[in-house]
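Heads up, the chain below is alone and in the form predicted on its own; it's given as structure tokens.
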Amino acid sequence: MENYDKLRLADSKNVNGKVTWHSPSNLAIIKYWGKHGIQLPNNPSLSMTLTNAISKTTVEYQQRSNYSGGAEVTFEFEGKQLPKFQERIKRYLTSIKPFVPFIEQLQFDIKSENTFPHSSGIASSASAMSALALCITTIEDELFNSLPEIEDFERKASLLARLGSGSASRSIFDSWALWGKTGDVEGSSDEYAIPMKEKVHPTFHSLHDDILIVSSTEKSVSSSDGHALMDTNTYASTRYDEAKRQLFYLLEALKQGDIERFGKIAEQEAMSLHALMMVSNPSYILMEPATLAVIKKVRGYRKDTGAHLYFSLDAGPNVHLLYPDSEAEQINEFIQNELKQYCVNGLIINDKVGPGPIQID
């Protein structure tokens, strides 16, 4: 086991710093709901991480002359001071002390920002707390040059962003990611993500997701309360066992690059999310009647003209369209024509597999 102690800062030092990374949010197709100890999944899941709907995150530090334990952080959101925010972040912070014990001796103050809207269901919290994670990484690496290999910092910075969020623990890595034990992969845990470029065809290395956002406002129901509530969920274990065995497929379909049983199987386990949701107790719905008019309207397109058009939900209202590269002109047209008239003010994120979280000097 790693010998966190060794990550302390001398009393006489006085360093101080600045670090900025871009990280985005990731469109889980193996659904993760379900969560036991500290942010322990219960099933795995295997997402493709964004390009576009992204978090810009700073984070300055100076060493301080008194501590007591927990961390000490102010925080922005897109320029504004949110106490709730803040408490979050500054609780997180303190909970990490065991992995980066310099955390206590630190004075923090992060501004954040994000390229879409926040708390609408576009995994907003993976994107958030990837690049914080991220920052704290590097930040330990600059101070103690702990972390010389790439693949041990992704580990660290993939373990402390899993701590904040669960699935901020994919977005550390680029193109495709999986968490969660799984004798399917070698090397796969529940501590940390791994990445899955390399067993994933060319096909799914430029696969596009347009974000329809037919919502911008916050969700009733927070994804911490909605994992909380499988706890007491009747149907549980049985979608704990559904995501395993829809894992095993979902490997051998991105591995041969066939789409239509890639599609097939994102969109059951979209349905099978929100079919959790409404059969939890108390149990509540996220999707608008927008976002159902959306689902009607694809599955109508893709029937008539046999385009490879999937979609795929989050914790949310939003629809995420999936498509390969190859069909991109003839399914934009349509999506401007046909489904652009659901979205809040016509807003439609245009995004796409992409190459993970960038460090900003």
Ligand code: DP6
Given for the second form:
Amino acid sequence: MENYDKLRLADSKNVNGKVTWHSPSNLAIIKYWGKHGIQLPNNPSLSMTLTNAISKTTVEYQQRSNYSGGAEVTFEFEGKQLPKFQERIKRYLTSIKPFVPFIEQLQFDIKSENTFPHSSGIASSASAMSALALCITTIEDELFNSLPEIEDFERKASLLARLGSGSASRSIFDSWALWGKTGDVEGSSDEYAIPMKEKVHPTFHSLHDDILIVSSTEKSVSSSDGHALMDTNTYASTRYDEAKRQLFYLLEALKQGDIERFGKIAEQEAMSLHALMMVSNPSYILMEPATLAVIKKVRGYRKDTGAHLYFSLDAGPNVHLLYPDSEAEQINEFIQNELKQYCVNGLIINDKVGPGPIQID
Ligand code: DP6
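Can you swap the form predicted on its own for the form predicted together with the ligand?
Whole complex next, starting from this chain.
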């Protein structure tokens, strides 16, 4: 491990400042499901970075005169103090101390909000943890001028984000990102994600992801518990091999602009994720009847019209609809007429591949 000891403040410095980042969520096409060690993935994953599902996080910091080990934090989410999240963030910041030793020398006052409704069941950990990691990385660079090259900055932000939530490591990059070591992509790593835009055909630079909110109930299994279930899942090693093989084919499809192959893999990955949860012990069924109804309609519509409309799922019941920009008009009509009825209060979050996080101040 790199030596980060130099990232400590002189006690006399008395620094303070304020940093804000807006950072998006992402949708994995090759799913990360199963981890080991300190937030290391059991297979590589590949995702599209979204545009509209964003966390906006501001971190104010001030040097502490007395400190003893743990991070000092206050946390407000959408104007409310949430002790449970505050504790989680405190634990997270304390845990990243080996990489950013100055963390214990500062008091942090953090405010965050999401652009998407929290009852929507959209995983917010990717956007939230990437936004926070970007703020901490900016603070490091402001205080120590340690990350002047953009690649180094992004790598550090991705590493810190990963330690908060694995999927957050991928949200640091615009367009498409890969997290996890694979012989198929040079420079890939289990420690941080890498950008993939250059390896992806322009068709996929504007891919749509409309998120159909078919249920807004709380997740019945947290991601962390879900990952842990893989440790005893009979199909785990088969799954990790399959994910690697699927990644290889997906990389080809993305490079060639092959939307049909892409769609097939996206759907297989979504189904594999849910199948793994169904056969885990305890077993979880995270789809709702409306999830299946939507999937059947999507498949029927594709068969009837030849449209390039595909679905993906995360660890929950909501359906992500994926389609190229060139077919948006026709597909939107289908969604409005045939699928909107399955959504809670008709809620659909229209999203697409995006430009990645932006620093506000
Ligand atoms: C199904 O990144 O939320 O969305 O590392 O425990 O925070 P932790 O898990 P998390 O898991 C995401 C799982 C997934 C697939 C994916 O995004 O790759």
